[in-house]
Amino acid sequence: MRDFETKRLKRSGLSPTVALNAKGIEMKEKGIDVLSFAAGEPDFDTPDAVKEAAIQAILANKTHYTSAAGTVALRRAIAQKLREENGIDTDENCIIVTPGAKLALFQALLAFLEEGDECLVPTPAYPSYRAIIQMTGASYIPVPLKIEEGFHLTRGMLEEKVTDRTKMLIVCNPCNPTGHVLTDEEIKDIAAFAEAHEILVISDEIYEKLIYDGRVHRSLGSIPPIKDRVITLNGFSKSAAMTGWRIGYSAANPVLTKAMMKLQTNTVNCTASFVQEASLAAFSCTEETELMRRSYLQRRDLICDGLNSIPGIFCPRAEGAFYAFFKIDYQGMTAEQLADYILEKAGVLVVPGTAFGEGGEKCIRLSFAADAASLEMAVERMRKIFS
């Protein structure tokens, strides 16, 4: 047949993550022992004021076609979440909210990346960012990180990869897969970096709830001599365990949210309205938020300190967003071969680290957003084949 496929899918290719999570559900549903945490999913239910609100939501026929930015209500009470918490100067006809963020994101980077463009992105990264902007014709510029040095980003490492093509810049803050929290010097430095360079900054703050040991999460949206060239994109799937609902939003200065607003209104045309009213319950859900907090702190150190007593294995402790990255000296292994490794022997689902690109060599990702019994039993059952 016939070869329809375009060159920019090519370009791309499936999400390993997804994948992976969905091959773990069809190992259990045929009976197969495994345990997986290749899901970067929260385990805990959507909080019982949000499901309430979407029930009422319904049930009063909030069920049509809302402004393709969002409703006002939700996108105001956004704005004042990002002036009150976040330091960030907008209002809602600033903000744009989106069947999930990851479709925020797709829009920002098909708004403003073309063929010729490059955008540099600290990696070990989010997957999705290299497939999105190798969609849209750019190219896609890894600047790797280390483990050993905590995934620590400086200005340094940026201007060794930037070039007269380079127009973007992401940061993932907390960082999906490391779990690093961007210090103040970081900040710093990403912002000289942009506005000397004058490029667009991705800030995705998906995981901003969920930070431990103290530290306090800074937005480079509330920096302000880069303020008009960063797109800050967020949502209430992990804060508010709502990804099934899929809900997020971006904020970015009028211009920039006026040329996303074309790929909205031509594709999805709105968020669903009943799921828009439900989120203004979460922000009252602090507590809900906090109680998950707490419990992926403890599941950190439970996993962290089991995974740190195997010979071979060095686990960082995570300082945001609920996954171990950690590396293994095994018999030279690559991270694809101790994957699969893992799953033959141990029974139990990672992701490679090498699928979130450079800096991931010999690497697994692991989620700890999983009950504590499972992740013991993974501990111990990785303990007996590594040892």
The other form holds:
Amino acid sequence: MRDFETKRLKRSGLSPTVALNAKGIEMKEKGIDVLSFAAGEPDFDTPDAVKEAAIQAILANKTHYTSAAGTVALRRAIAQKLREENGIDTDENCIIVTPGAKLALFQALLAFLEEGDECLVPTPAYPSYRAIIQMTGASYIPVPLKIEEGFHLTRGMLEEKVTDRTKMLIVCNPCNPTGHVLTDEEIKDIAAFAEAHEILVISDEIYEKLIYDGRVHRSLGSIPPIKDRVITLNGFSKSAAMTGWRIGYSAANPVLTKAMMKLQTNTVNCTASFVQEASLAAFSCTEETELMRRSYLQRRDLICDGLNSIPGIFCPRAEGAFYAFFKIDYQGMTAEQLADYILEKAGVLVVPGTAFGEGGEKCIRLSFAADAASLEMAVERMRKIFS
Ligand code: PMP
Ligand code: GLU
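Can you give me the structure for the form predicted in complex with glutamic acid, which would complement the form predicted alone we have just seen?
Starting with the chain above, the whole complex follows.
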């Protein structure tokens, strides 16, 4: 058969996190003893109020197309949240509700990147940034950060990589996989850089509610000189444990929103109507979100203390999100070799740090959105193979 795949698509690959998650599920189904920490998703169930709202919405026949950008009620609620909690000056005309934040990301990149453009990504980073950038035909330009420096980003690092073709910068705050939460200094640097070079900034804030040790989340979209050039991405997957419902959103100025609507109206049309109704109820689940956050925090400490007690492992405490991203010095192994070794010898499924790009060498990502007993067992199994 002819090779039908486009060059654009050939440049990118399958999502490693999604693929590894599937591998873990398959291994378990085959009865193989594996502890899987590859998936990045809450281990909590969706709050009852959200489930009840969805059932009521279906019974009330909220089963038709909604307006393409999302129901006015939901877009208003999202805009209000962004104004009140994030200081983003927005309204319902600047919001697009999508089936998952991942689709909002896809729309933002496809709408504004093309062949000849360059997109900066501080790494380690969520693998789909690179894959989607490559699908658009643009060049992915990593800005590698160091675990030893707390994954701190400086303006100098960005200036080193900028060219007259740089059109966009993607930041994830808090970061998947490193857990880093941007400091005020970093926010200032990014804003000054984006303003000086007139570039767009994608601010992926999907882990916004999962922040530890009194750190504060600041949205780039609230910074006056760059507010019109920031596309904020968020959703309900992490804050309300709604990964399988597939709902997220983008917030951007009306001109950018109009461009992204070309993709929305010609692809998904709209996000599932009863899921939109249910998501309205998620805004009242602040108590549940806080309980989840506290539980992740306990498990972060459990896994970090455990891993740091193993010689050769350096596991910084995640400042946000629910991933331990740690370095292992063991017989000169690469990240891939380490992940294979851990799976083969300890039956523990993790993601090699290099799946997240430059800066992930000799590193492993382990999701601590998993039960404490499994985390403890994983530490003990790893202690055996690394001692
Ligand atoms: N961005 C990051 C950094 C993520 O980790 C995820 C979750 N996989 C997403 C976006 C997409 O989330 P959603 O489930 O809303 O598509
Ligand atoms: N947030 C998850 C992860 O990073 C889900 C998988 C994905 O969306 O790529 O593992």
